[in-house]
Amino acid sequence: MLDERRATILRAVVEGYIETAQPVGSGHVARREGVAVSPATIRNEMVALEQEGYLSQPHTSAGRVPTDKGYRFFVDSLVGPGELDAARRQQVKSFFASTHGALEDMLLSTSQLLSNLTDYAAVVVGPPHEQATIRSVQLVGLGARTGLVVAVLSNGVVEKATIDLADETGDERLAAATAHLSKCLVGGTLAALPEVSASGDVLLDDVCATSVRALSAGHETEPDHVYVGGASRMAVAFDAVETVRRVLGTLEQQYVVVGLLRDVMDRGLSVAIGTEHGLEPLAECSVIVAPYTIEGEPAGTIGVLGPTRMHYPQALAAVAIVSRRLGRRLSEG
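Taking the sequence provided, give its structure as one chain in the form predicted alone.
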């Protein structure tokens, strides 16, 4: 544990480096509010903080920059996620008051909103189908021998699959199949589709069985839906082109991004700094994540990814408010 003076100096260095992206010297620290010691004392304390692994010195005679350990102390010492300014709060309010449409469109727009609020890349992982129950099922004829089965899930996802129909199948039988499927499937999940009981109509039962197989096959091949907003902002977040290339390359690998966010959440973290998340290509990045819920149940994850020199209080505030509002909006349907 750091004593109060060193803690104050370390926070001043972190805040100064976040603001300027330049190594922070003792003179800069001495001018910050709450630091009531001389530049000479500050220099001595900065040397001690460097020896303890909280700060590093890029080159001789330069100021100091925080290490991952220094950022971790700073984040852990925050009282809360901070507050968004009035303009950003209004942006969030306006977005969720007007957003509508398919779940996929809403999640993509949410990732773009979060990126705009923070100036970092934002990631939204859609709800997994395993936890979603079937709210409604509908069969629609598309032609003489083709039908469409549509299942609306409790997480807002709409699953669709085309099926082949026998010549004798008409609109009346499709309506009867819809009613029978609804009776058997509503309340169940795509991961474990309930058994569809026999109706006594062989052709109707065949349509129902075909529909269940189509929904099941579509579910088995369905990947996690990942929506990334503001990836281009990474280009201005780092000086080194190679770092930008590594970060953008990682963001394109959706399964890696999903695994990263889940791993961070599984370890009970809301912030993973630098090497803490264990993903080498993102060693110069920090990740802030939060779950969102639908009707009180965990549904998905949102997060921002930026340089370790990110504005943590603002980013934490943005992730917190967007996760709450997204969950509320999806729960309303």
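In place of the form predicted alone, output the structure of the form predicted together with a further copy of the same chain.
Just the single chain follows, nothing else.
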């Protein structure tokens, strides 16, 4: 644990670096409020902080920069969640008052809201399909030999899968299959699809089995939906083009993003700093996550992705308030 004076100095360095993106020297720290010692003393303490791994020095005659460990101490012990300013609070309020439409649209625009609030990229993961029960199954013919299985889940998500049909499958047979599938699947989950029981009709059983396979395959390859808002803001967060490309490229891979958020949540964190999340390409980023609940049940996750030198208090506050209000909004239906 850190001495109070050292903690104050560390805090000054972190805040200074977040503001200016420049290494912070002993002089700057001394000039800050709340620090009542001379630069020389600060230098001595900074050596200690560096040896303990909280700070690092880009080169000899430069100021200090926080390490991941330094940021970690900062968010854990030095700052609370902060408060949003009035304008942003108003923005959140009017957003949730006016938003409407399907679940997917709402999650997408929520990610944009969160990005606007923080000036970083934002991520919203929809409710997992595992837990939702199937409310309705329907088989619709499209072309001559193509059909579409449509399953409506209790959380409002619609899953679908295309299947090939035998030539002889007519409308009445599709209706029969729909009825049979409904009987077998409604009430269950996509994660644990049952075998469809035999109906006595070989062709019909075949269609049903194909449908179940297609639904199941579609569900496995495509994990929870994720909505990324404001990715373009990462372009200004770093000055190295290569870093920008790496980060944006990673954000494009949905399954990686979902995995990242899930991983952070699983470890009970609300903030993952730098390399803590283990994703090499995002080594210079921090992630702030929060779950949202629908009617008390954990439903999904929202998060903000920014540079490690991000504005933690604001971002924490934004994530907290958006997750709470999103949950409330979705619980209303």
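Positions refer to the first chain, counted from 1. For the two forms, the rigid core is made up of the largest set of C-alpha atoms that agree within 1.5 Å on superposition. Since we're looking at a predicted model, the values are computed, not measured.
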inquiry  = Checking T178 here: with the core superposed, does its CA move 2 Å or more between these two forms?
reply    = yes
query = N155: CA shift of at least 2 Å between these two forms after core fit?
reply = yes
message = For S111, does the CA position differ by 2 Å or more between these two forms when the superposition is done on the rigid core?
response = no
query = Core superposed, what is the CA shift for V79 between these two forms, in angstrom?
reply = 5.2
Core-referenced Cα shift (Å), D206, between these two forms = 13.0
